[in-house]
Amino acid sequence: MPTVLITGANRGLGLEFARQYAADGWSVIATGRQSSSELGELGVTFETLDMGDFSAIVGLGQRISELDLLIANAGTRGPETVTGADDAREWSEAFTVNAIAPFLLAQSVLPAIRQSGGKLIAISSTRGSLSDNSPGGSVAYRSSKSALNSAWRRLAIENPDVICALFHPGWVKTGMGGPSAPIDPETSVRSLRRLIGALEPQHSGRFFNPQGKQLPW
């Protein structure tokens, strides 16, 4: 039975990833600051994890001896604009959650992933693209996702024997995406799971949209 570790799994895309992988017979390790009733019904293993607690992140990764797939999904938007000290502190927190924490977790589970021939996947966003930075705004979110893209690209270069890839899930109806988003979580995750399953070594270090098209950095 393959094992997947999913961060931010108590709601949104993370919850849908947990639901679909569990339904397909995977052993699911789900993390979040707190569980949810929906997650509890899936019969998965839940690990309380604050993505701002670096020691807890490393500790969790080191406790996992068998792992086939990491989906670093947890994320936060951060402030829309940065004009003062409080905004700057929120920007720093967004960097921690969106870039530093997932990279640290990936490094922590790397031995288990390498042993299984598994994959390291991060959920990013087209807003992290430097080549396509229209229409501006959201500096905290954009810059933190750019940092995630850069860190994951470096992870792939430094570990050529492990498949590391990033995905933009599309504009999805979640707490972050809002009710006007055109894609529901089930559709987005089903597409992403198909693409993740089809990844080959030549795809490592790349950034893809939900249709499998490579996105610019």
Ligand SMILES: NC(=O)c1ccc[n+]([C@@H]2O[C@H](COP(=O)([O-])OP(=O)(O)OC[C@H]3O[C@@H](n4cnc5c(N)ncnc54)[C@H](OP(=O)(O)O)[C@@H]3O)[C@@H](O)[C@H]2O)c1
Given for the second form:
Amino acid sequence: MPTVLITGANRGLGLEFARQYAADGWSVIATGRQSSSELGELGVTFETLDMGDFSAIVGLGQRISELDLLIANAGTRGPETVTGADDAREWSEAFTVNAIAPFLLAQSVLPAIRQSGGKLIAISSTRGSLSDNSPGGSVAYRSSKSALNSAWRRLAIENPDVICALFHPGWVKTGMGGPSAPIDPETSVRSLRRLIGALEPQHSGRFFNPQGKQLPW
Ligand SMILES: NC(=O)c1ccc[n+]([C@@H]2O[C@H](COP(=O)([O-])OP(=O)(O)OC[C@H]3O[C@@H](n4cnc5c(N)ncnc54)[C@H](OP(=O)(O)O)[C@@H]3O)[C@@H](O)[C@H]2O)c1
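For comparison with the form predicted alone, provide the form predicted in complex with this ligand.
Okay, now the whole complex, with that chain kicking things off.
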């Protein structure tokens, strides 16, 4: 039975990843700052993990000896505008959660992923694309997802024996996507899981949308 580690699994896309992989018979390690009743009902292994706690991230990675897939999903929007010191602090927190923490977790589970011939996946956003930044706004979110893309590409370049890829999930009805989003989490995650399952070494270091189209950096 393959094992998947999913961050931010208490709600939104992370919860849906946990639900679908568990239904397919995977062993699921779900992480979050706290669990939720929906996640509790899945009967998966829950690990408390705040993505701002670097020591806890490294500690979790060291405890995991068998792993086939990492879905670094947890994310936060951060402040919409940055005009003062408090906004800047929030931007820094968003940078930690969206970019530094996923990279550190990936590094920490790399030995287990390498041993299984597994995959390192990060959930990014088209908002992190430097060449597709036209609507403006959300400097914290955009810059932190750009940094995630850059860090994941480095992972792929430095570890050619491991498949590392980034996905934009679409505009999805979650806490972050809001109620007007056109896609439900089930549809988005079903597409992403199919694409993740089909990834080959030549796809490593790339950034895709939920239709499998490669996105520009
Ligand atoms: N929904 C969309 O339209 C959309 C579009 C593009 C990209 N994305 C990306 O998709 C991913 C999942 O987002 P979502 O739509 O499912 O959003 P969501 O419903 O807001 O869920 C965000 C998840 O991240 C977790 N998280 C935030 N800060 C954390 C921290 N410091 N430590 C641990 N967990 C933390 C949240 O946990 P708490 O419950 O503890 O806050 C929650 O589980 C994110 O990376 C997001 O950037 C989403």
